[in-house]
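A single chain, nothing else alongside it, follows as C-alpha cells in the form predicted on its own.
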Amino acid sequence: MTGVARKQQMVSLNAASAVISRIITSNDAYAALGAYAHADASMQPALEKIALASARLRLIMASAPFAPPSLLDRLAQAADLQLALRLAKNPSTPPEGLRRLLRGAPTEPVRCLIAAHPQADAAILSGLSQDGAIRVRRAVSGNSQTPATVIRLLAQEDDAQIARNVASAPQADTQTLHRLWATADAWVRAEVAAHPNCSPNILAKAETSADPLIRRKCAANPALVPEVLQRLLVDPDDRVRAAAVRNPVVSGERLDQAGDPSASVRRLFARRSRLSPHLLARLTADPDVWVRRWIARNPDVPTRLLEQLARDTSMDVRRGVARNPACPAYLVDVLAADAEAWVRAGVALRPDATESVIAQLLDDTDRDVLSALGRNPRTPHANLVAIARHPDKDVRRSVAFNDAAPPDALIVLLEDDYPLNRALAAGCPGLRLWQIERFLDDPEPQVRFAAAARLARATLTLEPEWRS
C-alpha cells in the first residue's frame, strides 16, 4: 500500500469511527441497533447496552428478524418467558442462542417452537427428540433439518402427524419410507409416493393406485422415469395432470395435450419451456386468458405470435408481451402507445427500452407508467429528479429501487414527508455518506436504523468518500 493509500486509509477510518461514536453518544436504540451488525467489534458492547438498554426494547429486539445473531445470543443468555417466547420465533436466533433457551428449562410452547426453529442443529434436534412432549417431537419430525437417524427413530412413534411428517421429510430413507408405506394410511403413503428417495416398487403401486392424491403425490416426485410421467400426464384425474406437468424433470418436448379439457392444466403448460412450435400456436389461440396471459410472456414464442398476442383483447395479455424479453423493438414501440396504462407500464419497466420510447413515455401522467420509469436505469437523470418530486409518495419511492438514481434525485427523497422513502433513500449506495449522516436525527426510527447500518456498512470497506 502506497503511502497516500494509507493515508486515505486512516482518515477513512477516523471518520467512520467518529460517525460510530456519534451513534453511540446519541443513546439511540434504533441507530444504535442499524450499527451493531457492522460496527467494529470494541464498539459493539456500547452499542448492544444502547440497544437493550430497557425491558421493552429487549422485547422488541428479540422480535426483530434483521436484529444481529449475535445480539440475540446475547438476550438468551437470561431470557425470562417473554424472551425465550420471542427467540424462539424468530428466525434470525443462532443455533447458540437456541442452546441457550434451553437450558434455561424453557417450557412446552418454547421448545415446539425451538424444535420447529430453521436454525436448529442435528445436535439441539437429537435432544429435542426425546421430549416427553408429543406436541415436540412432532415439531422435530417437521423440521427439514431433522437427521436421517432421529427421522429413523420417530417413524417407530404411533403418531400419524409425526408419520406424515416423517414420510415427507427430506432426510427419510428409503428403508423408512418402505416401512411407512406398508402400515400407514392414505395420507401418509401420499407424502411417501412423492419422496425423491421412494424406491421403484412403491413409485409403481402409486401411479395405478386408485386413490387420486396418491397418484398426484406420485406425478409430483422428480425421480420419476419419463415413461411413468407420459402416462401421468393423460390421467383422468386434472390435479394429477397438473402435477406431472409441474414436474421439473418433464421435458418441455413431451408435453403435447394442449387442448388439455382443465384450462388450470393448460395454464401450467403455457409456463413451460422448450414447447414445441404446434403446442405454443395452440397456446396462443386458447379461449382461457390466463393461458393467454402465460404464454405471452413465454421467451420460447416466436415473433408472429407474439404479433397476435400484442392485439389481443386483455390488456394483461398484451402487458405479458411488453414485459417478454423477447418481445422485438418494433411491438415495443407499438405497445408504448397502448391505450392502457398497465400496458405502458409493462414497456417502461423493460431495461432495453430505447431512448425514444423512453421519451415517449416520460409524457405520460399515469402513476403506474411513471413509477416504473422510476425504476428503470435508462431514464434520464433530470426525469428521475421530477419523478422523486411527484405528489404521490408511491411513485416518488420507485427512485429508491433505481440503481442508476443520481444524487440529486436521492436527495430529494431524503427530504421526503414519508418516512419509508426516507429511510429507503437513507441505504442507497448513490448518496454520499455525509449527506445520510444528518438522519440520524430523524424523527422516525426506521430512518434512523437506516442511516445508521449505512453509515456503519461503510466502516468495513472503509469507503473513502466520509467527507468528499
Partner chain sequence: MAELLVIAGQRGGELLMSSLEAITAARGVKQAGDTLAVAIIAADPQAYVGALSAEGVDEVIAIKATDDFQPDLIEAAIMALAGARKPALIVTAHGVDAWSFAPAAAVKLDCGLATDVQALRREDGELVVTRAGYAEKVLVDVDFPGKQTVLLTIRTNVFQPASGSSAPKVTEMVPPTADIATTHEGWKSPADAGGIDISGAEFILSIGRGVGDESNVEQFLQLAGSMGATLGCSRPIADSGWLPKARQVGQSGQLAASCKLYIAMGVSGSVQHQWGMKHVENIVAVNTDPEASIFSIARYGIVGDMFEIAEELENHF
Contents of the next structure:
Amino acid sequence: MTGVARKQQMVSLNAASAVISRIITSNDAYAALGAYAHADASMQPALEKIALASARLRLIMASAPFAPPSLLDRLAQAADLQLALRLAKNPSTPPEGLRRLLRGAPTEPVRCLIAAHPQADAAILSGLSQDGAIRVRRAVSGNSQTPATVIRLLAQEDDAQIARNVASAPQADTQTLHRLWATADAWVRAEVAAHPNCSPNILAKAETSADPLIRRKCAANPALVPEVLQRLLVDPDDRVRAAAVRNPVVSGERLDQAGDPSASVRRLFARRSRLSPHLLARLTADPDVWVRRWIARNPDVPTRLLEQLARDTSMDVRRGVARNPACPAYLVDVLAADAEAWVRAGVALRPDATESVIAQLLDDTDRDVLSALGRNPRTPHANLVAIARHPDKDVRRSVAFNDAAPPDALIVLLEDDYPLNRALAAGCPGLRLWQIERFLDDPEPQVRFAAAARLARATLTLEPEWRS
Amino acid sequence: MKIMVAVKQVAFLDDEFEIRDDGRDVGEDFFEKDLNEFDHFSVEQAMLIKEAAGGDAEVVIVIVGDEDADDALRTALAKGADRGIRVWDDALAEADGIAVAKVLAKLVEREKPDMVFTGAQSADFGSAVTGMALAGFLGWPHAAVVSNLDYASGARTATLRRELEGGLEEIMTIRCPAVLSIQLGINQPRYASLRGIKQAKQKPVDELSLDDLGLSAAEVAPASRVRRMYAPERGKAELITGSAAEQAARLAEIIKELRGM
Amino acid sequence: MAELLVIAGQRGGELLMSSLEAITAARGVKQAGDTLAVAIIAADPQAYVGALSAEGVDEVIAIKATDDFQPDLIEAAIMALAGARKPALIVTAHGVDAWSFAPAAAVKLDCGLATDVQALRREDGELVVTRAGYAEKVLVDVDFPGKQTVLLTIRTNVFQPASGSSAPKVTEMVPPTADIATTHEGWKSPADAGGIDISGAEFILSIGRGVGDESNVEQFLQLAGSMGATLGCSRPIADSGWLPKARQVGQSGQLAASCKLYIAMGVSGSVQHQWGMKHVENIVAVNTDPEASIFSIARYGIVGDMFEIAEELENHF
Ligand SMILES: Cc1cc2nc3c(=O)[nH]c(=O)nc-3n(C[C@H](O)[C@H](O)[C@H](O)COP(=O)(O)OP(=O)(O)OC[C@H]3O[C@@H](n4cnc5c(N)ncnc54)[C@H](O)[C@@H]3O)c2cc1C
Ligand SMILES: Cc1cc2nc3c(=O)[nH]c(=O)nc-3n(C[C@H](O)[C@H](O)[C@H](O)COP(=O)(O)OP(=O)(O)OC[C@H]3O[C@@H](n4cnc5c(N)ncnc54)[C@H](O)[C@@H]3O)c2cc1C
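Mind sharing the form predicted together with the partner chain? What's above is the form predicted on its own.
First the chain shown before, then all remaining chains and molecules of the complex.
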C-alpha cells in the first residue's frame, strides 16, 4: 500500500470512535490503557474490561504510574490486599481512590503508604494522624502536605522521628518550633534553626550557638535578615560560611569574600548569580578547578573571562563554557573544534549553534556529539534522518527527543529494531496520525500503549487531520 | 551444519507477592515472564556463526515449557533462527535443570547438532546447571561461562575464553561438538526487527511430548525437591533515619569505614 | 557413619580459598562417626596438604596430575571416589570451575544436586539446604528424597574459611583415566581502566532523574570527586546529554563489575538499572520515595532529598 493510500484509509477512519473501536476490537490491554484517559465516557467501560481482564492485568495496572487516575480509582473499589498495596504505592492514585482504600480498613503497611502518598489530602492526613500505629503517624508527620493543625498535634508525641519530621515540616508553625527548640536534642534544634517559620528569638540564639551544626543550619535559613547572614559569612567554620554563601538572602552583589581560604566555600561563590565583576574575575583565575568549572557555567560571566576559561587546560571547564548560555558565537566556534568530544558535545546541544558549527560537528563520529545533534532543533532535517539511521541505537533515539524532528526522521525510528526507540517515536508530536495507527499492532506493549494514547488524545482534541 | 540453542522463559517477581497456599512457590499472578537475558547472547552467538558461514548453518531453538513458553521461543526465532522445538508434559511441572537437561539430551540425539549453546545461568533460579548437565548426559566436551568464542561452522575444535573470578579469563581449546554455556557480554545481541518478529510467527515449531521422545515420567525426575519457599528476612534496607544532617553524618561514617578512610 | 567429601580446587598452582569455605560448610553437617575427606587435583598435590588440614578434616586425598583445569578429569575423579567410597555428601565451592564440572558429575553419578547453596542443615535426619530463587527475592529449602549421594556447590563468601588444624591421613590417588577434551592455552588479565571506568570502579556514586536539571549535575560530579567515587548515572541522564554515555549504569549501559560500594541518589531502581548494579554488596539508596524499588536491593536506605544529603555529605569530605 502506498503512503497516500494509507492516508486515505485513515481519513475514512476519521471519527474518534473509530479509533477506539479499533482498539477495542484488538482486545489489547496496553492499547486499551493508552486510550482510556482520552476516550469518551461511553467507551470507557469497554476499554476498562480489556485493560483489567485478568487478575495479573489488574495487578499490573494498579502499580503502573502511567495508568489513568480514574482507572486506578475504579480498581480501588474492590481492592484486595495485593491491589491495595500497589494502589497505595502508585503516585497516580487520586485522593478519592486513597479514601476508598481507607474505607476498606486496610492493613498497617497500606495505611503507611497512604500516609506518605503525595496525593493524600488534608482530610486523609488528619484522619491518619489519629492512627493507632506509630509508623503511620510518623509517615503523616513526614508528608509535606500535612496541615499545620495536624503538625501541631503530632509535635506532642514523644518520638524522635516525629520530632525530626515536624521540625522540618513546611507547615510547622512558630509555636510548635519554639516548643521543639526548648525540649529536643541538637539534631532537631538544628532543623528548627533552619526553618523559615522559626522565631527571630531562636535565630539569635542559633547564630551564636557553640555548635557549628546549629550555626550552619541557621545560616541556611531563608528567613534570615541580611545583617545576621553577613555575620555568618565570616564565621570561623568553613561549613557555616559555605551554608551562608548558598543562602540567597544576601544578593550576589553584596558578597565579596572571594578570597575565602576554603576552596569549597569559593566553589559556592562561583555558583551564585549577580556577583560583582571583580569577584567574577578572581574566581575565573582560581587555582581550584572546581571553582573554575562552576564559574564557567555561570551566565553572568562576561565574554572576556569566558574567553579565558575556554582556553582552560581542564576539559570540564571548557565543557562548562560550551554549556553557558552567555557563551558568544565566536567562542562557540572555537569550542566546536575542541580536541575533547565531551566539549564538542556540549556545543552540539546548544540551541543557538550556527549552521556552520552544526555542519562541522556533523562530521564527528563521537556518539555523545551525534546524540546531542540528534536532539538539536537546528540540525538540518536530512541530517536528522541520517542520525535516525545511525548504527548505535542510543544515537538514533536522540532524534525522538527533538521537537523539530521531521516526520521523515521519525518514520525511520518507527521501524527501529530497538523497541524503546519505536515507543518514543510513536509518542512524538511530529508524526502524522496515519503513520502511528499501525503501531497498535506492535509486538511491544509500550509501543502499543504510546501509539494508542497518542491516537486517542488526537481524537479528543480533534486534530485538523481528523476532521477532513 | 547445525547449532542448537536451548532457551528458557524466566519469571520476574513483582515487588509485592504472595507465596502459594502449598508454601512451595509464588502465586502465578505475581510473575512477569521473558526470555532469559543470557539466551539473547547465546542466540546471537549462533547467528554470528551462521552469518560467518554465509548462512550455511541451521540454528534450532529448543525450549522445555508449556504454551506460555512459546513467547520466549518466538522471541529467539525473531532474531533469525530457523526453527524451534518445544517439549512439554505435565510430568515436567517440577523439573529442575537436571530434568530439563535429560529432555534436551534426547533432542540432541534426534537433531545431531554440531554445537550446543545454553545460557550460563538463568535470571530467576540461576542454578547454572542445565547446560553442563546436558553435556554430562551426552558425554560431550563442555565449558561453562564462555565469554569469547572462536569457532567456525563445522570445525573440529574451538578456541574459547572462560570468564573466571575477578575478571581473569582462561583461554582454552575444546573439541567439538561441544556444549558451551554462554556468558553475558560475549557479543552485542541484536534486537529483532519488526520483520523478524512477523516472520517468527510463521516459522516451524515442533511440539513434542515426553512420549514422542521415548521418555517416561520417572526418567525426568529432578535431582532435588522444593520443601518450602519463603521471603528472606533481610532484603529491605536498613534505614538511616534522622534529620538530613544526621543521615549524612552516618552515611559519611559508612563510606569511610568501607573505604578504609 | 557416613563419608563427606570436599572437592578442593586450585588455579594455576594457587589454592582457591573458597575450598576452605566448602570445608566449613561440610563440617557443619558432619555427625559423630562421619569422616570428612578433602580431595585436590594438582601437579604437586602434596603442597596443599598443610593448607587443607583444617579442623575436622580426617583425610586429604592427593591426586597428582596437572594444574590445568580439566573438567573431564575432575568428573572422572569424582566418579572414581564416589564409586569406591559411596559418600553421602560431596561439597565444592560454587566458583566458575564448579559451574563446568559439578552438574556433569551429578548426572553421571545420578545423585542429588543443589547449586549456589547458602545454608545446610538436617531436619529429622534429612539433609535440607537453602538457596535463593526468583533473582534473590525468595529463599527455597530443598531436599533430596531417595538420593544416596548429594552434591552441593556452596555460595562463596558465605561460610567462614575453615581454620584450626588437624593431622589428617594423606592418601595418594592415581588419577583416573579420562578422555580430556579441553586444553589450557593461557590466561587473559582484565583490561586496564582508563578514563571513565564504571566497570572497574570500586566506589560509585550514581545519580538518576531525581537530579532534576543539567545545572545540578556538576555538584554531584564534585561530590563524587571529593569522596573518591566515580560518578555513574541512570539512563535518562545520559539520554539527555547531561553526562556521557560511558557513565550510564545498567542493561544498556555499563555493568558495575568491580564495585563494592554503590550510592544511588534519585534513582528509582528500575530492573534495567538494577541489572548493572544489584550484585554490589553495599548499596546505599537515597530517595525521597520510601517505596522506590531501589530500597528493596539496598543495604542501607536514606529516605530523603538527594540535594540535602549531598550538601550535608560535602561537609564530611
Ligand atoms: C519453585 C520452582 C518453580 C518453578 N516453576 C517453573 C515454571 O513455572 N516453569 C518452568 O519452566 N520451570 C519452572 N521451574 C524449573 C526451574 O526454572 C528449573 O530449575 C530450570 O528449568 C533450570 O534451571 P535454571 O533456571 O536454574 O537454569 P540454569 O541451570 O541456570 O541454566 C540456564 C540455561 O539453561 C537452559 N535452560 C534452562 N531451562 C531450560 C528450559 N526449560 N528449556 C530449555 N533450556 C533451558 C537455557 O539455555 C538457560 O539459559 C521451577 C523451579 C522451582 C524450584
Ligand atoms: C530496553 C531498556 C533498556 C534500559 N536500559 C537502562 C540502563 O541501562 N540504565 C538505566 O538506568 N535505565 C535503563 N532503562 C530505563 C529504565 O527503565 C528507567 O526508565 C530508568 O532507569 C529510570 O531512571 P531513574 O531511576 O533515574 O528515573 P526515575 O524512574 O524517574 O526515578 C527518579 C527517582 O528519583 C527520586 N527523586 C526525585 N527527586 C528526588 C530528590 N530530590 N531526592 C531524592 N530522590 C528523588 C524519585 O522518587 C524517583 O524514585 C532502560 C529501559 C529500557 C526499556
